[in-house]
Amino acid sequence: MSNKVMQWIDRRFPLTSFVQHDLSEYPTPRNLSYWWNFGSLAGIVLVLQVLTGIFLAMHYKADVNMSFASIQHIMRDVNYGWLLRYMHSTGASAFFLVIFIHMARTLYYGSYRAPRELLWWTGQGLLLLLMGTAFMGYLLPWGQMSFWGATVITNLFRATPFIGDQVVVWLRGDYTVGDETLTRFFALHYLLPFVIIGGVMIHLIALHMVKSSNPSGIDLADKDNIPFHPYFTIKDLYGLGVFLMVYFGFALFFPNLLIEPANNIPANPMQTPNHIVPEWYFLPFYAILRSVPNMVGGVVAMGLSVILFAFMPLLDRSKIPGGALYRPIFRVQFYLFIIDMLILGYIGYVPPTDQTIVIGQIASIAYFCSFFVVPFISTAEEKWLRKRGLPKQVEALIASEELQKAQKKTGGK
């Protein structure tokens, strides 16, 4: 009977050879490590924070005198609506972290360089979607650090030139942070992740296309690789289950961990916090933004800060394959980043003083100086590596890598 269902669907959909040759046997390089896991989680963590959201959405009312009061009905009344709510919250921490580690691990091996650089753009546009998700749904709440939070970060494009005061007037629908803003974010909230849904099919075509990057940095034939399924799915699942033991152990026992305790206070626009913070993963770009002293430059020097990654297939200019694997001085360089973005994070997080003022300027300006440095540093450290003598293991990748080539050209003769 499954076999009649099946080839009477096979008719009017390809669905079996859909499964087979992209999730099945879709060819996948054998000596991929867990770092690979992070994409598919944040697969699985988009779908958990879709349903979870359409879940809270219908006891949410967007309304500035009732929606503090619909989050206490959902966390008191709604039958494990407290659940949902925090599952919601530190999913929206995961989906982050997830990503950061993604993108961190795409950096170290270089998997964004030819001919992965547009599977890297689609999954930079996927960030930027994120970020104005996130955005948009800590207004919900409606406590003082929602309230304030919006007010301060609607404020920075006034620095738009000629139609700033128009533009932060046309994305909160009034003059000051209300009603209007609160409706309109929460719409775009709600239908943002499902564009979001959408720029990750484009992203998993563009992944299909070019196939999946490995540590050594050489793209092996088809013949030479091994199907997704069943190594890889069983590879996946564990990731899943250590990943869902800690996202559970936040959601049940820390959930107000990341949550900030100003945000339990319904939004009063009369009463001014001591210090306004963003969600943690905002932080670094927030530091860079204090750090300059005029408010346009600070909101040119923040938007430059998040898409400066884009660049960085042009601007990576090294052949040796294995990223970070096999040459030492930009291994130091990606350390060196990953410090300088945790020490923006904290400058982020504390109340701005003169040292830290200080100390924020220098981390920003290090911040910059790691993605310019990288033509430089990119060409000198790969005449150094062949002047010095290649390892024997990158020789004999190229080789490998120059000889497909040729075979493709000669027609695998």
The other form holds:
Amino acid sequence: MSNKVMQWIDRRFPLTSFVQHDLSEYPTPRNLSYWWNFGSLAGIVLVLQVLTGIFLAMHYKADVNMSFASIQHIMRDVNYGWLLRYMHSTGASAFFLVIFIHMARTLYYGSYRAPRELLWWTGQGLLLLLMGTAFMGYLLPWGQMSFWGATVITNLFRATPFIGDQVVVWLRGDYTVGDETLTRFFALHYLLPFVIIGGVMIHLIALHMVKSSNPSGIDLADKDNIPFHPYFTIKDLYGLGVFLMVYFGFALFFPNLLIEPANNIPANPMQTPNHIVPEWYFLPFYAILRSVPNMVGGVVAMGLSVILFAFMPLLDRSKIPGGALYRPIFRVQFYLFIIDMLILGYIGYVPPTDQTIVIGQIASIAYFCSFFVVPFISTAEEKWLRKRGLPKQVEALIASEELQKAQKKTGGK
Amino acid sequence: MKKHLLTLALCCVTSLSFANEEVKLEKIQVDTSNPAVKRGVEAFMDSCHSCHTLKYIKYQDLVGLGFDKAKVKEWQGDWTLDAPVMGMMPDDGAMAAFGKLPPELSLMARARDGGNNYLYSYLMAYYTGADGVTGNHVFPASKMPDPLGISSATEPAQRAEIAAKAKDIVSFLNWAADPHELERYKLGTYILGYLFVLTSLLFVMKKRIWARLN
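Form predicted together with its partner chain structure, per the form predicted on its own context:
Starting with the chain above, the whole complex follows.
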């Protein structure tokens, strides 16, 4: 019976072949480490955010006179509304944490390099969408930090040449952040996640074209690939279990850790909080913004700091496989970059003093330098490594990679 | 993992150092038990209700805490049970007396850096200066008159009594800011316990399935 149904479907829709090709038999390198779990985790967090978000939207009111109180209504009167809300607010941080680790893994192992450029660039697009969604979502509770954060950030668009003032009014729908801004941010905050889902589909199609990279950083020969199911379904499920423990630990025991106290005060356009801070995931970029004394320069620097990741496939000239694994200098660069990010995050958090401004400026310069030096260091490093003699297994990897490339050229139509 | 831990550590360090940036706040252990919260309600109604509103707490919620309706009726006056707990001072009276309105307090325990510690320290920080004028160490510009009388209390026993009262009030305000807190911890314990068992099983399964490979 079920066979007949499947046959009926398969003649009309490629269900069986899709499941085989992209799920059950999808070839996956067997040497993936747990760092490769974060892609599927990001997908799960996206689903969690969409589900909790839809239920929150059923009780939320996007109106400057009602939104703060509607959040309190959700927290106090709606059945398990507090659970939905804390899962959603914690989920936003979890999303960025997972995505940052996912990106750090890609950078560390050089997974952005050919032939995975489009995979990396679609991921970069998803990061921008995620940032936009999170930024607009943060306005919705209509607390002090919501209001002033949105005011400061929309104000940055004044840096647009010639029509800056008009752009700001156009974005806000009013001269100041107000009811118009709130309703449009809500509309977009509900829309963008579905755009993200579409983007994730494209990201996955690109992934299934080039297949996963792996810690040794090259395409593995067929014998080292294993079917996705059951090996990676179970591995991802186990990773999900660990993730959920951390996630619910925060959502249910420390949900207020990452909510600024000032956001429990209703928005008041007449009173600026003593210290406006964005959410933690924007802090490094915010620090770069503040490090440039001139506003236009700061906005350009901040935009660049996010976009620069996209240039990595072009900047990295090395042909040594395995990313940082077989490249000691690149590895040092990677860790220095992570430390620099943490310093910038700290500088973005604290109220600016003469001292922190200087530290922030040095860290910002270091941030940009870590990208700009990549072409030179990667070529020099490759020369040096080759002269010193590569380890046998790396030579073998390069040889097999070249062989595969040659085969693909002759084997392909 | 390393990055994850570092970020977390960083978050904790910065938020702590930020909280006691100006004055050292006294750290207290908040008693979240029902008797403490109820004592807090009574103290609040005695000492704070005359000026402060609890916008998101209804008289009905006090019945929910275990007060009988007759008792709540005393505080409620002419309001209905599902009305919010309104302060007794009219706005123009407050403006005339303080030049500003006393803030509503139902979220106050989450609306200041330092949270509960801030509330307790603020209430206890009133003192009488050499010139006989009352001041506050934690919030020097505060327009609120010393509500618990700590600035004029000299006897240790009396001071201890006021400290206990302040703690009860904080217990109540902490509950008011997050009435489902205890329920949340309970659910959290179940969920984490369940996830721990499930994840352990998944780990064993993962080991077994991967063992087929060699």
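Positions refer to the first chain, counted from 1. As the structure is a prediction and not an experimental result, all values here were calculated from the model. Rigid core here is just the name for the largest C-alpha set that superposes within 1.5 Å across the two forms.
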Inset, instruction - For L23, state whether the C-alpha moves by 2 Å or more between these two forms after rigid core superposition. - result: no
